[in-house]
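Next comes just one chain, in structure tokens: the form predicted alone.
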Amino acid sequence: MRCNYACQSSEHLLARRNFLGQLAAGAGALGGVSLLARPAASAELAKQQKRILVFNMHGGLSQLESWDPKPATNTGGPFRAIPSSVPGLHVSELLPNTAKLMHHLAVIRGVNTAEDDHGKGAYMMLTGRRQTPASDYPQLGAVMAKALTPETSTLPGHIVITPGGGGGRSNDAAYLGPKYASVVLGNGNPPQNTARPGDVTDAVDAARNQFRKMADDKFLSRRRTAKTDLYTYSYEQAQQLMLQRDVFDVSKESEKDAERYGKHDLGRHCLLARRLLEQGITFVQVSHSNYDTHNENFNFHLEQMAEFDQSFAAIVGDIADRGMLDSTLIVVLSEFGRTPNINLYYGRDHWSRAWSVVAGGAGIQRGAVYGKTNDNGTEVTDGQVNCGDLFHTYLRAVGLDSSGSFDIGGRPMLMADPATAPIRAILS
């Protein structure tokens, strides 16, 4: 669906980049990053096929119309709270299907990130750190891809599925390098420029690749560096993507599943996410836009949450039914929540002082509720956490030591902010 409620900030626009061109350019920008630098024990975790599925509720999901409803209060809005499959845990009536699966998930209701800017809030939630001009940190997907993707994998470990345009590769891996940057699947389509032109025959393609490899080998015999190794890796990964386009072809899924997930963008994107996780992709992020409801908050959530509820419940149920829940971390986050107070346009504005995140699967306690807000949702009254605490928790949930570091060119770089800590109460 098309939404016109957003505040039209530049952070809502995703850059498109040419996929192969960015791979090559990224190789040149890598600099002295050790390609084999991984935290201890991550190789063993990779063998266990840990996976991560993140829902980014882009624009700022209302906690009051989802995970922390406050019916019959001056801030609660028109929707009721309904019981879930966890005794005593209620969610918004806009989530009837998800409510039946809350025993697989945990609700974290005491999130206070103290940042109401879209871009800065998104950066904090995806890196676990506050944005500063002097430093840049890799996003969660890049960290997970580097730590958990097997070195022998021929597929990228970090995928972002976004509605609309997209395509290409992002710049979200910071010092980990472009190898771990996200490949963006615009509108759920396969990566751009991975189809061979129809007028290039198998014989011609084989001959030109043989010539390229011969030239590369001759060059590398005298000038081999980390940059040239990564350039070669990037080119070969692009070739593997061309050979494995079916991995990204959601039309291979059954019509019955397509109906069950929903015949809308999010349904198709969630079905693709399931397909990618089953094919061994480490990290998949699905974006659902746009929750920036300064106007008509309730009408928007009535429509949008119905779409989310159908698709989210379908994929959570499938992950559980297919025996993947213990190895798959599921996270539903946003850059912030929405104001408890309702503005004159029946909207809710930006609110980062008391909102909610949902996690489940992997090492998260099933059915847990952590943190509490006051009666009208304006403040956290118990179990307050910030973006760094959440980032630590995600890493611990998949078995990583979040106090560990990456070896980047001989320099240890901490995986998570040492000033914060995991939420041990929801870790199993």
Given for the second form:
Amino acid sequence: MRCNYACQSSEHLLARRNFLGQLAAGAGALGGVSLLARPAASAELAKQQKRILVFNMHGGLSQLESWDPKPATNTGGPFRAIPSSVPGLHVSELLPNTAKLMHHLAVIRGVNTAEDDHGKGAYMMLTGRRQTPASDYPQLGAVMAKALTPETSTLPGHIVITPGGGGGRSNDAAYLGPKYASVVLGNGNPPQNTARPGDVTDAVDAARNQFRKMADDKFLSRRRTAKTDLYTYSYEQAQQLMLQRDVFDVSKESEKDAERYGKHDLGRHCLLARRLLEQGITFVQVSHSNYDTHNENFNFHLEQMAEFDQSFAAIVGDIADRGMLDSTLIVVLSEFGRTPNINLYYGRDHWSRAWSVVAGGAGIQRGAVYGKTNDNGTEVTDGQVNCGDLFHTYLRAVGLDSSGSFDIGGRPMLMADPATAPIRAILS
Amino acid sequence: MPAEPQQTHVASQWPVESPLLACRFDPAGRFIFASCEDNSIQRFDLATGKPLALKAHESWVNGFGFTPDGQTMVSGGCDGRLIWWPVAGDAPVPIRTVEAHQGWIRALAVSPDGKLVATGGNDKVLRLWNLADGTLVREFPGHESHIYSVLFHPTGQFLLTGELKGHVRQWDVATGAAVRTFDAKALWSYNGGQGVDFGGVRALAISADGQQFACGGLHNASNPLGAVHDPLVMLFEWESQKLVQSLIAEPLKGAVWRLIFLPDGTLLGASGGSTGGHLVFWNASQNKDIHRFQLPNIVRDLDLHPDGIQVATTHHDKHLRISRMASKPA
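In place of the form predicted alone, output the structure of the form predicted in complex with its partner chain.
The complete assembly is shown below, putting the previous chain first.
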């Protein structure tokens, strides 16, 4: 029986058809070849493949110390607002480098997700849906990987770079299946177990793989199913990862760039993200920790935002300078914002009723500001959006019909919550 | 009249419209200046408790200093500015504004002779200014992290600066040379899970005879983002730099925000954290506090009146409080 479990949505088919057609025109395979090293025509073709870069500000970034400052109010805190490259748009003084690049980005200031729990908030922001016991939805990275990653890609389409430890494959693809689950690069290290043991020679490795393939082929000739195909895919991807381990080796980047991105973990992770996007990986998520500042919010944001500003501005500037901005969606999100009220420990607590998300690149209008909060930032007064609206917007920004669905075992699964809609005002 | 810590009680409490931050008495002891989260400075008349708002800073104010004649006050803020003000008058307006630092001024101290004001902050540079005219006298680069506290030695010969990462540097005022470093790294921690440096030398104090030197802050920071940590003071012998005592206040949680040596050598600290606000008293002979007095709300700063008896404290609950270290009037 023919396996028919791949996405058959018009969006995916169209994206794949366009991409494969362009490949047929002479671009060649994407995997393992730096965009910058490609001939001009090939680079132009590669630009057509949409990519997504997400910054997950773990713990709950303060909107007041970033995208929606309220200086000289009872909630504003000690930081001032500075003008940005967009006339009339001010951001926190903690973002001096990013402020110069705001003409590439859009600020969405009316986010109200009404969920102050870390786990539930993160789920909402990464899936576009409220968490319920009865269902599970794929995260943005899995959706994008499924919808946009070329079938010919030899690299995973969904990468998550975390600040500390960990690694391996996560369970964040829900019904899309493990093929689209994230490969986690703990502390920016290459995927686990991709280095061949030193005592296994090329010849021994080739021989054992040949034997495995022979056995697999014999089995598959009689018993092929979606699960056996996934098994085969996993093995082949593991082999590809071993062959292309350099893709994940940020030390191959220049010392000058390492300095420019910052000699801290986030700087290294952002440089790795740039490297991965340039290699054609569809979705890269970088997590920065930790913004859960119930205590000394201002000291900690001073520390964390200084890192973020340097590294974020470096990668946004590079994406723009290298001609990738039209094909790369950039999103800065968190699980919620922080309370306008400053608590007795100079901290801010959890606040989901009025906070901000930043997006840019791809089909997002450059320099847009959408939504507004009141004078001291306690409520949204204009342009209120929720996690579903944002999720639709991300999909639309990379050319997908967010009202479309995936065919999962013959059952259509909507890509985004039908009760919500894209923010058309910031889509170009 | 010597202070009687055991008799400490709140004598007055005065409300304002915003949570309070730093505070200092003027040299004549007529006013107390306190900063607020709304960027204002409130000048309280000690006789009446009436506040008067001074507005010019664009951010929070962290420090105050005074000319020896008590006529002029200088304030340093998170806007990086030093602003000179007349102390008295019904509507004080700025006399002079100096763009002093990139980023926050975190601490400010006036020299014993009243001629110099020293400032330190987030640009990691200690700067020395002429208090009379606001001109820059000298810069002292060399810190590797934010400067949290500044103090003159009683002789005026040396300056001390405490930073986030627990180094206390001693500087020669006349030459700008770095003299030596006190190791107060117990007051700093790095939490890898949360990815944050935390703590720092929040308070510096030196005894009137110059023989004992104390720095305060916090330790045992098991959850910096959640305010789980304990107050700690490190007491050194000045000449030898020997650590005499690590002063604690179990089971209080929080940090030591200010330290002052009382004339009899007792060390007074302001401790604020999840167990509330306290005035804590230590001496050099034992590591545990000899007395503590709980205030009605978390405390953020304190200052000692020239009379040596009255203590002003600032609070998150929008009150300035005056406590007296003496028996209540009959």
